[in-house]
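One chain comes next, on its own, written out as structure tokens in the form predicted alone.
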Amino acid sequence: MAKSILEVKGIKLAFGGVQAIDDCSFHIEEGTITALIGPNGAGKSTMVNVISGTYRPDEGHVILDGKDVTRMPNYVRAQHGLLRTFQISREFANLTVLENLLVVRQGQVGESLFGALFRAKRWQEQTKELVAEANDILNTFGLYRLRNEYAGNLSGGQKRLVELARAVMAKPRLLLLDEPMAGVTPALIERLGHHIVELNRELGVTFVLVEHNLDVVEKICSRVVVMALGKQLADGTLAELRSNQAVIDAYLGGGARERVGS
């Protein structure tokens, strides 16, 4: 059985009385891709939100690589390697697509001002390091021609590249995806796709993705969780999970199964 980089257990969160995620656990294998689906309002994105130190929950456990997180920060979940997105994209609208990604690494000399007054050739230098390996991570994503465009200016579709870009330049061993292809073109899902596959290949990152899109799921994902009104319903195969009449039910209503993939 393959090593959990996170598991959360028996996490609950409410909002003014209203039940958001109600004892729900599950957890994430290492070096996986895994989806995180259910109908409007199963607290998919609450979910990501107490993953990342968003919220707080009311009670349970998050655990990353065996350590308990829960009542950790997210700035310090970050150091530790686990970084999010969001539904709508969060760029640096006044700094450059390059200046995005380089603010993001963590540990740089001139951060401290004894580093900028007294490491002064050694800041050069690793400014000089980390130009080269952005630069380099923007012509994968086929940004490096709008690196010195200011990241508002961008598309949407182009500001979902940068978002993923900069996740990438920070290193993350855990990396939360909530809705990633909602809003853009089939041909940048198709990228996004592509990117996220790689990614977990190459260089070992793990992902979940909240994703309403199925197509996408099937195609990139090897284990899918489903969650309905704050709960874990079930988890599998995409192909597993069709045949599933709690997870049709949850979905449709008892209706046509068309949404779970059929």
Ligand SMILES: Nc1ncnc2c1ncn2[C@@H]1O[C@H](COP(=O)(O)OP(=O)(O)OP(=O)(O)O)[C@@H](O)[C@H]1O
Second form
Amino acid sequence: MAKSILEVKGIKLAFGGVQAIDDCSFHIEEGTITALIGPNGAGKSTMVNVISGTYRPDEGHVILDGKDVTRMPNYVRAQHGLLRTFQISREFANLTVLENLLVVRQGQVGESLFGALFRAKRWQEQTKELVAEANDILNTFGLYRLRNEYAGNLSGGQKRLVELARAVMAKPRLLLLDEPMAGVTPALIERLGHHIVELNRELGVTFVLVEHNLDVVEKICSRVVVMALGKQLADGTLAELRSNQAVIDAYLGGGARERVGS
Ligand SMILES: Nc1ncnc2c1ncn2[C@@H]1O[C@H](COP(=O)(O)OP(=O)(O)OP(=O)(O)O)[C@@H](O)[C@H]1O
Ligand SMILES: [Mg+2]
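Having seen the form predicted alone, could you give me the form predicted together with this ligand?
After this comes the whole thing, all chains and molecules, with the earlier chain placed first.
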């Protein structure tokens, strides 16, 4: 069996009276693209937040590469290559596309006044290298011509691409995406899917993708983890899950038999 890059074990998290995650465990194999699916309110987004470190669980453990990161803040997890995408917030909308990528690695250059003043040459070199790296990534994503555009002026679809490009700039090993295809055009769904597969193949990035669009799941994900009512209900290939009665019932509960394509 392939090595697990991530394990979640016995996670529980309640918001007031709502048990959003209720003793949920699963693992993610290194080098795979895994879908996390389930009816609305199943706890998928909450789980993404627990894995990335935005939420601390009431109980249970998040294990990255065999190391318990449950108590680590999200930026430390990010330094270990565990990242999630974030929507372009208001501050980022006022930066250009290129600047959106550069700030991801902000800490690396001119981190102090001392550094800026006394190591100016090294600072310039590092900045040049970072700009070159960012431009390469923008090129791959077909965003190079938009590099000096304010991110806030981009279309919804272009923003999704910038979000992914920004995550790539942080050199992820495991990237969590919460409904990256929601509300984008079919052409862009195709393009995002292509980039995810390329990043997986070329750079070996492992993906966990929360996704309602099962055509996308079928096309790009080798394994599917199903959550329902805050628990892991099943896992396997989509083909296997289509004949799994518990999965069909969970979706029927949400009123959508056709969503598992049975
Ligand atoms: N910050 C919060 N405060 C209170 N309740 C929350 C909070 N976040 C999530 N919940 C509740 O926890 C449960 C799980 O929500 P979550 O957003 O994780 O589901 P989901 O599987 O991502 O659903 P969807 O497919 O609709 O995005 C829901 O009942 C939701 O209302
Ligand atoms: Mg959600």
